[in-house]
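Just one chain is shown here, as structure tokens, and it is the form predicted alone.
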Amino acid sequence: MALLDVRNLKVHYRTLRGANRAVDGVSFTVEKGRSLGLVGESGCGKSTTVNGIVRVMPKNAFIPEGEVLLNGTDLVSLPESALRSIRWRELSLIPQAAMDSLNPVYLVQDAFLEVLRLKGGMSKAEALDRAQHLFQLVGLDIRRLKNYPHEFSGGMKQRAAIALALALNPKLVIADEPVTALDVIVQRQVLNEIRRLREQLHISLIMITHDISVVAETCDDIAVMYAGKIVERGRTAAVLQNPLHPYTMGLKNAFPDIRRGRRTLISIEGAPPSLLEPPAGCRFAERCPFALDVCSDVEPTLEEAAAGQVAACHRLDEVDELQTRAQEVETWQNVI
């Protein structure tokens, strides 16, 4: 049994114009000790998906359908009181604004004491010992626990946020864009730290990012998300070496690859569609250079086209040709 099994999860937002279907039937699993990268452009529903998993959502958000099974327990149907005992202990979240998540008027150690004492039932002395251990675990000087957040650099704040997420030894950690606001040198240090801790502590990880290079470095598996749906899923190495969906091909083109030498990066023109009234067919069809008439009319379903690799595209039987054409700049020009 998978540690986390997300089945047909839908998270919608109530608006004056109707329901915005930000997440519209997402399914994936995370095995014990493995890491999954959820990748896609901003606005594709990645953060909303994880907020739905932990059920930390704005007031206008709701889950009309779906299951989130953590060790067989459906988090969607649990009352809030039961969820409180699972958060931090069973799963924890490194939020998207992790560097701003520490209260600026309290010492850094106060955030750890609150979690460890209120959620973990520790005495103050036990909580201080645990906080010091966590700081050492992420490579921070324990004396900095008595600093205020503004005395930390961006990388130090990120490490502190990681340490806080590990406070009660959760089985699953969700990291939402953990390195976006950091410079490239610090990004590499933090990613190495996350990978080391995952291997050392045998935890499972969901990494949310728009950067496929981050997933390539840190994740065993990958799920590519577009306009509220997963369009491709599989082992990270397999998907990046052999992308099956045109959107995955486009994402890969948009990032540099030192193994391919100097080349022109290719962007995907346009933006994801409004999810107040989603397209009837493939949601990527309007931006896809390979779209056929059927793509606008019939929604494709996820199908296995390679061992352990699935994608939702009407042209999976032509993938070799599409991959070749996708590498040409002209293919992506004047699509819209």
Second form
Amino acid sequence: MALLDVRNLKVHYRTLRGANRAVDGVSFTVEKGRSLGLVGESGCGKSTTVNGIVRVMPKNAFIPEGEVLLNGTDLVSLPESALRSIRWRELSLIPQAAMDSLNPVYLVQDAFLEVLRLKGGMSKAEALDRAQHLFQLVGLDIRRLKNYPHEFSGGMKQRAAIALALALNPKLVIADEPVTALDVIVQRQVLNEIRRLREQLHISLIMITHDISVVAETCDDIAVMYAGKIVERGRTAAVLQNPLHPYTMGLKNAFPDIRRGRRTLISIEGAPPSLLEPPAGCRFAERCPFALDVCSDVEPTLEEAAAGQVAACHRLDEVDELQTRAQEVETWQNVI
Amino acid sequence: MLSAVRGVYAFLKNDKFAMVGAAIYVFFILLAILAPIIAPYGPDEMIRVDGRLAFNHPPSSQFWLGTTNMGRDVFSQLIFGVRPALMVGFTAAFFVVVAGTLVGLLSGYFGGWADSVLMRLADVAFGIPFEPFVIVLVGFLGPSVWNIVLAMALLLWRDTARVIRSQVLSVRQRAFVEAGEVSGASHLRVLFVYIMPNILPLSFLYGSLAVGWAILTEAAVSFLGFGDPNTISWGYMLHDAYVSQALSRGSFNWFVPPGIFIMLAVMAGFYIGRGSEEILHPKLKRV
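Would you generate the structure of this protein in the form predicted together with its partner chain, following the form predicted alone above?
After this comes the whole thing, all chains and molecules, with the earlier chain placed first.
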């Protein structure tokens, strides 16, 4: 049984103009000890998906449908009090803005002590011990536990946030753009740290990012999201080598590739559709250079096209031809 | 406790204005405690020299600041006047800060109807002119320094509450508050353990300003003649000097000293407030 099994999860936002279907039927699994990268452009529903999984959502968000099975327990139907005992112990979140997640008027150590004592039931001495161990784990000097958050650099705060997420040995860690706010050198250090910790502690990981290279380096599996849906899913190496969905092809074009030397990056024109009234057919059809008539009428379903790799596209049989055409700059121009 | 004292000292050392303000308050507090020892006479003692009332004496070695038209020693009145000034200043500031901070915290944190009710109350408090309100209240409840304190507590929480509320609105959006909430922290814990320490410097700023403001108000009300007749305060001294034509007689020794002391008290409050503002906005700090 998979550690985390998300089935047809929907998370909508109530707005004045009706429900915004930010996440509209997302399914994936995370096996024990494996890592999944959730990629897509801003606003595609990555963060909303994980917010729905841990049920830490803005007041106007609700889950109309779907299941989130963690070790077989459905988190969606669990009462808040039961959910609280699962957070920190079973799953924890590394927030996007680690800068903001530590209270500026308390010592960094106090944040650790609070979690370890109140959530972990440890004595003060045990908690201090554990906090030092966690600091060493993420490569921070244990003397810095007695610092205030503003005395930390951005990278150190992020490391502290990671250490905090690991405080009570969770089985699943969800990292919401953990390195987005950091410069590339610190990004690399933090990513290495995450990878090392995952291997060392056998933790499962979901990593949200809009940076494909981050996923390529850190994650076993990848799920590509577009406009509230997963359009392609599979092993990271396979998906990046052999993208099946035109959106993945386009996304790949938009990132530099160190092996292919200098080349012009190709962008996908246009913007994602409004999710207040999503289009009837494929949500990417409007921006897709390969769209047929059927694409804007009938919604494609996720189908297995290669081993362990699924994509939602009507033209999966022609994938080789589409891949060749997707390399051309002209293909992506004047689509809209 | 010791580290808190050291922290305050370190802060004062870095800010000359705050240092001056604190020094003035320490000076006043010492005066208030030692008043019976320092003052040569009682504040309302009518002094006789050779069997005759010693009225309207100019400053001399016996009466450092001269005497009033009723034969009272101005210097002794000035020294004893520190006591009601500090009592009014600190109690009023205390109530203003506590009430204002609580209202601001509750209003900013809970929002919704609690916010609406509290802020409309603040609007009403803003709409009431302060000094006429004090005079009317003292008129109803009788002249006493405590009624002046009450009047301040009833009205002046509004400024603190507004500012604290806006600060709470911003702090409560921070991730550590949300993290606490989803981890199951109670409202009280979020409010007083997570949010309040972040806004305390602001409360302190308003408190230090309120001390000076309260002393000034007591002086103004007393000068107008609505003060406590049994308490010799600086405002009362000014009132006394005014109604007995000390100004036209040129008895500067009578009405200038209380004026200077009122000024010092208000200034000191402002200087400390100004200094604590630098704690709030570290960017204001001179490098």
